[in-house]
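Starting off, we have a lone chain in the form predicted on its own, written out as C-alpha coordinates.
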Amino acid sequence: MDLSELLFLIIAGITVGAAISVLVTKEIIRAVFYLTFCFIGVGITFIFLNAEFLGLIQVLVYVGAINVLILFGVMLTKRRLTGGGACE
(Lines of atoms letter the chains of each structure in order from A and count residues from 1; the text may use other names and numbers.)
(Lines give C-alpha, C1' and ligand atoms only; values in the text may rest on other atoms or scores of the structure.)
Protein backbone atom coordinates (compact mmCIF):
# COMPACT_ATOMS: atom_id res chain seq x y z
CA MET A 1 0.00 0.00 0.00
CA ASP A 2 1.55 3.26 -1.06
CA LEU A 3 1.06 6.72 0.37
CA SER A 4 -1.74 7.78 -2.00
CA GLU A 5 -3.86 4.75 -1.14
CA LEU A 6 -3.36 5.37 2.56
CA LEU A 7 -4.28 9.04 2.16
CA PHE A 8 -7.35 8.06 0.14
CA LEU A 9 -8.49 5.68 2.89
CA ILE A 10 -7.99 8.35 5.55
CA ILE A 11 -9.99 10.93 3.55
CA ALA A 12 -12.71 8.36 2.83
CA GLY A 13 -12.92 7.49 6.53
CA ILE A 14 -13.20 11.15 7.51
CA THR A 15 -15.90 11.66 4.88
CA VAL A 16 -17.95 8.70 6.03
CA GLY A 17 -17.48 9.68 9.67
CA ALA A 18 -18.64 13.22 8.93
CA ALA A 19 -21.67 11.91 7.03
CA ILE A 20 -22.65 9.68 9.95
CA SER A 21 -22.13 12.60 12.35
CA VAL A 22 -24.54 14.71 10.28
CA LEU A 23 -27.20 12.08 10.81
CA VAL A 24 -26.51 11.53 14.52
CA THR A 25 -25.97 15.05 15.87
CA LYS A 26 -28.85 16.94 17.48
CA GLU A 27 -27.64 20.50 16.88
CA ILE A 28 -28.14 21.86 13.41
CA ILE A 29 -25.07 24.13 13.43
CA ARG A 30 -22.81 21.18 14.18
CA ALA A 31 -24.59 19.21 11.48
CA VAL A 32 -23.81 21.95 8.97
CA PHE A 33 -20.14 21.90 9.92
CA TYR A 34 -20.03 18.10 9.64
CA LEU A 35 -21.70 18.46 6.26
CA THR A 36 -18.94 20.87 5.29
CA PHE A 37 -16.31 18.26 6.15
CA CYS A 38 -18.27 15.69 4.18
CA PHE A 39 -18.43 17.93 1.10
CA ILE A 40 -14.72 18.71 1.33
CA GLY A 41 -13.97 14.98 1.61
CA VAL A 42 -16.07 14.26 -1.46
CA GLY A 43 -14.23 17.01 -3.33
CA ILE A 44 -10.87 15.54 -2.36
CA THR A 45 -12.11 12.12 -3.43
CA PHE A 46 -12.92 13.52 -6.86
CA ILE A 47 -9.41 14.94 -7.03
CA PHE A 48 -8.01 11.50 -6.18
CA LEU A 49 -10.03 10.10 -9.07
CA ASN A 50 -8.33 12.57 -11.48
CA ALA A 51 -11.44 14.73 -11.79
CA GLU A 52 -9.84 17.93 -10.52
CA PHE A 53 -12.40 20.28 -12.07
CA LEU A 54 -15.31 18.37 -10.54
CA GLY A 55 -13.58 18.33 -7.16
CA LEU A 56 -12.97 22.07 -7.31
CA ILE A 57 -16.55 22.77 -8.33
CA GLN A 58 -17.77 20.46 -5.55
CA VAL A 59 -15.90 22.49 -2.96
CA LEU A 60 -16.79 25.88 -4.44
CA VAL A 61 -20.50 25.23 -4.92
CA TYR A 62 -21.38 23.01 -2.00
CA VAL A 63 -19.02 24.33 0.65
CA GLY A 64 -18.93 27.91 -0.55
CA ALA A 65 -22.57 28.39 -1.40
CA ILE A 66 -24.86 25.71 -0.04
CA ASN A 67 -23.36 25.53 3.44
CA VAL A 68 -23.22 29.31 3.76
CA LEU A 69 -26.87 29.47 2.66
CA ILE A 70 -27.83 26.86 5.28
CA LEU A 71 -25.90 28.75 7.99
CA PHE A 72 -27.58 32.05 7.09
CA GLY A 73 -30.97 30.34 7.08
CA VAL A 74 -30.35 28.88 10.52
CA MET A 75 -28.99 32.14 11.91
CA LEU A 76 -31.96 34.12 10.62
CA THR A 77 -34.56 31.70 11.98
CA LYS A 78 -32.87 30.76 15.26
CA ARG A 79 -34.55 33.49 17.33
CA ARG A 80 -38.04 32.35 16.52
CA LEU A 81 -37.25 28.76 17.42
CA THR A 82 -35.80 29.63 20.82
CA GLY A 83 -38.61 31.99 21.79
CA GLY A 84 -36.63 35.19 21.36
CA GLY A 85 -37.90 38.41 19.86
CA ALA A 86 -39.10 38.67 16.30
CA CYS A 87 -36.55 39.36 13.57
CA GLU A 88 -38.22 42.53 12.29
Given for the second form:
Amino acid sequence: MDLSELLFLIIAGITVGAAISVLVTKEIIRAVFYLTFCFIGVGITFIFLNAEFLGLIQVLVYVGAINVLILFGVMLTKRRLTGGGACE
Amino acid sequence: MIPLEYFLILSSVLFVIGIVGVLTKKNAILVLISIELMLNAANINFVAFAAYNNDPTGYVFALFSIGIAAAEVAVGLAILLNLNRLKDTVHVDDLNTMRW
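What I would like now is the form predicted in complex with the partner chain, since the data block earlier showed the form predicted on its own; can you produce it?
Everything in the complex follows now, all chains and molecules, and the chain you saw is the first one.
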Protein backbone atom coordinates (compact mmCIF):
# COMPACT_ATOMS: atom_id res chain seq x y z
CA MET A 1 0.00 0.00 0.00
CA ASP A 2 1.63 3.22 -1.08
CA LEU A 3 1.40 6.59 0.59
CA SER A 4 -1.36 8.16 -1.50
CA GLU A 5 -3.62 5.18 -0.91
CA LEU A 6 -3.09 5.41 2.85
CA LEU A 7 -3.75 9.15 2.75
CA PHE A 8 -6.95 8.57 0.81
CA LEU A 9 -8.16 6.02 3.35
CA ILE A 10 -7.54 8.47 6.20
CA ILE A 11 -9.43 11.25 4.41
CA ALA A 12 -12.29 8.88 3.54
CA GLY A 13 -12.50 7.77 7.17
CA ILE A 14 -12.71 11.37 8.33
CA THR A 15 -15.41 12.09 5.73
CA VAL A 16 -17.55 9.09 6.66
CA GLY A 17 -17.06 9.74 10.38
CA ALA A 18 -18.18 13.35 9.97
CA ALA A 19 -21.21 12.24 7.93
CA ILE A 20 -22.22 9.74 10.63
CA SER A 21 -21.71 12.41 13.31
CA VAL A 22 -24.15 14.65 11.41
CA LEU A 23 -26.86 12.06 11.97
CA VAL A 24 -26.12 11.00 15.55
CA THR A 25 -25.46 14.37 17.18
CA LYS A 26 -28.30 15.91 19.14
CA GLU A 27 -27.47 19.59 18.66
CA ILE A 28 -28.41 20.69 15.14
CA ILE A 29 -25.80 23.45 15.15
CA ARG A 30 -23.07 20.83 15.72
CA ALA A 31 -24.47 18.82 12.82
CA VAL A 32 -23.81 21.81 10.54
CA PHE A 33 -20.20 22.05 11.69
CA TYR A 34 -19.66 18.31 11.19
CA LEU A 35 -21.12 18.81 7.73
CA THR A 36 -18.31 21.32 7.04
CA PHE A 37 -15.70 18.62 7.69
CA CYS A 38 -17.59 16.21 5.47
CA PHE A 39 -17.65 18.71 2.57
CA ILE A 40 -13.94 19.49 2.96
CA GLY A 41 -13.21 15.75 2.91
CA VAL A 42 -15.16 15.36 -0.34
CA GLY A 43 -13.19 18.29 -1.79
CA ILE A 44 -9.89 16.60 -0.92
CA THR A 45 -11.24 13.41 -2.52
CA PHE A 46 -11.75 15.39 -5.75
CA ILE A 47 -8.11 16.46 -5.59
CA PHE A 48 -7.12 12.77 -5.36
CA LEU A 49 -8.97 12.31 -8.67
CA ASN A 50 -6.88 14.96 -10.51
CA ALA A 51 -9.76 17.48 -10.36
CA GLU A 52 -8.10 20.30 -8.41
CA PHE A 53 -10.38 22.98 -9.84
CA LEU A 54 -13.48 21.04 -8.89
CA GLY A 55 -12.15 20.48 -5.36
CA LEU A 56 -11.58 24.20 -5.01
CA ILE A 57 -15.09 24.94 -6.31
CA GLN A 58 -16.50 22.33 -3.92
CA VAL A 59 -14.88 23.97 -0.89
CA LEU A 60 -15.83 27.48 -2.05
CA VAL A 61 -19.47 26.73 -2.86
CA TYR A 62 -20.35 24.17 -0.20
CA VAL A 63 -18.37 25.46 2.77
CA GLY A 64 -18.58 29.12 1.84
CA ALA A 65 -22.16 29.36 0.61
CA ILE A 66 -24.30 26.37 1.53
CA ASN A 67 -23.04 25.99 5.09
CA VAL A 68 -23.58 29.67 5.83
CA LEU A 69 -27.06 29.43 4.33
CA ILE A 70 -27.91 26.39 6.48
CA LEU A 71 -26.56 28.18 9.57
CA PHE A 72 -28.91 31.08 8.79
CA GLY A 73 -31.75 28.58 8.47
CA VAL A 74 -30.92 26.94 11.78
CA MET A 75 -30.73 30.23 13.63
CA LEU A 76 -33.91 31.71 12.09
CA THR A 77 -36.21 28.71 12.61
CA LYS A 78 -37.72 27.40 15.78
CA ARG A 79 -36.60 24.14 17.33
CA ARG A 80 -39.05 21.83 18.99
CA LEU A 81 -38.05 22.25 22.62
CA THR A 82 -40.65 20.12 24.37
CA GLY A 83 -40.95 16.37 24.01
CA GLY A 84 -38.66 13.97 22.22
CA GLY A 85 -34.99 14.65 21.62
CA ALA A 86 -33.23 17.97 21.48
CA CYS A 87 -33.58 18.44 17.73
CA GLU A 88 -35.32 15.32 16.49
CA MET B 1 -3.01 4.88 -8.48
CA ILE B 2 -5.88 4.43 -6.05
CA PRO B 3 -8.35 1.74 -7.23
CA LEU B 4 -11.70 2.93 -8.55
CA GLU B 5 -13.55 0.69 -6.08
CA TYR B 6 -12.38 2.80 -3.13
CA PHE B 7 -14.12 5.88 -4.50
CA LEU B 8 -17.28 3.93 -5.29
CA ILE B 9 -17.39 2.45 -1.78
CA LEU B 10 -16.93 5.92 -0.22
CA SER B 11 -19.70 7.29 -2.44
CA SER B 12 -22.04 4.41 -1.57
CA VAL B 13 -21.48 4.87 2.16
CA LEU B 14 -22.16 8.61 1.93
CA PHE B 15 -25.30 7.97 -0.12
CA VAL B 16 -26.63 5.42 2.40
CA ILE B 17 -25.97 7.85 5.27
CA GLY B 18 -27.91 10.51 3.35
CA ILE B 19 -30.85 8.17 2.74
CA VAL B 20 -30.97 7.18 6.41
CA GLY B 21 -30.98 10.87 7.35
CA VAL B 22 -33.80 11.71 4.94
CA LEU B 23 -35.94 8.82 6.16
CA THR B 24 -35.40 9.13 9.92
CA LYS B 25 -34.83 12.78 10.80
CA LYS B 26 -37.76 14.90 11.93
CA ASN B 27 -36.26 18.39 11.62
CA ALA B 28 -36.68 19.65 8.05
CA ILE B 29 -33.26 21.35 8.05
CA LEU B 30 -31.59 18.01 8.82
CA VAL B 31 -33.48 16.52 5.88
CA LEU B 32 -32.00 19.24 3.64
CA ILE B 33 -28.53 18.47 5.03
CA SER B 34 -28.99 14.78 4.23
CA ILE B 35 -30.01 15.65 0.65
CA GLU B 36 -26.73 17.57 0.34
CA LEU B 37 -24.84 14.46 1.48
CA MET B 38 -26.54 12.41 -1.24
CA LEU B 39 -25.66 15.02 -3.89
CA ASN B 40 -22.04 14.90 -2.74
CA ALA B 41 -22.01 11.12 -3.14
CA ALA B 42 -23.30 11.49 -6.70
CA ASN B 43 -20.61 14.09 -7.41
CA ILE B 44 -17.88 11.70 -6.24
CA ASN B 45 -19.20 9.11 -8.69
CA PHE B 46 -19.24 11.64 -11.55
CA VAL B 47 -15.67 12.76 -10.92
CA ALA B 48 -14.34 9.24 -10.31
CA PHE B 49 -15.70 7.84 -13.58
CA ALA B 50 -14.58 10.96 -15.45
CA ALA B 51 -11.03 10.58 -14.11
CA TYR B 52 -10.76 6.85 -14.81
CA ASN B 53 -12.25 7.05 -18.32
CA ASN B 54 -10.33 10.21 -19.36
CA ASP B 55 -13.66 11.82 -20.27
CA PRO B 56 -14.14 15.42 -19.10
CA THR B 57 -17.95 15.22 -19.36
CA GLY B 58 -18.17 14.01 -15.77
CA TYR B 59 -16.29 17.05 -14.47
CA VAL B 60 -18.76 19.38 -16.20
CA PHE B 61 -21.72 17.42 -14.87
CA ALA B 62 -20.29 17.65 -11.35
CA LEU B 63 -19.89 21.41 -11.77
CA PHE B 64 -23.55 21.75 -12.86
CA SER B 65 -24.60 19.54 -9.96
CA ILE B 66 -22.76 21.74 -7.44
CA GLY B 67 -24.45 24.86 -8.82
CA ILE B 68 -27.90 23.29 -8.79
CA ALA B 69 -27.36 22.03 -5.23
CA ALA B 70 -26.57 25.58 -4.11
CA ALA B 71 -29.73 26.90 -5.77
CA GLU B 72 -31.81 24.07 -4.33
CA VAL B 73 -30.75 24.65 -0.74
CA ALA B 74 -31.47 28.38 -1.12
CA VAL B 75 -35.02 27.68 -2.35
CA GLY B 76 -35.59 25.01 0.31
CA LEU B 77 -34.50 27.27 3.14
CA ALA B 78 -36.66 30.11 1.84
CA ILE B 79 -39.68 27.77 1.91
CA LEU B 80 -38.76 26.58 5.40
CA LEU B 81 -38.44 30.12 6.74
CA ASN B 82 -41.89 30.96 5.39
CA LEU B 83 -43.31 27.78 6.92
CA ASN B 84 -41.70 28.67 10.23
CA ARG B 85 -43.28 32.13 10.07
CA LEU B 86 -46.73 30.74 9.27
CA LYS B 87 -46.91 27.58 11.38
CA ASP B 88 -44.21 28.17 14.03
CA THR B 89 -42.48 24.86 13.38
CA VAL B 90 -40.11 23.08 10.99
CA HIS B 91 -41.02 19.62 12.27
CA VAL B 92 -41.91 17.46 9.28
CA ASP B 93 -44.77 15.72 11.09
CA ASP B 94 -46.52 19.08 11.54
CA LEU B 95 -46.07 20.06 7.89
CA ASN B 96 -48.35 17.42 6.37
CA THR B 97 -50.63 19.79 4.50
CA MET B 98 -50.00 21.92 1.41
CA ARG B 99 -52.41 24.76 2.17
CA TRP B 100 -53.22 26.43 5.46
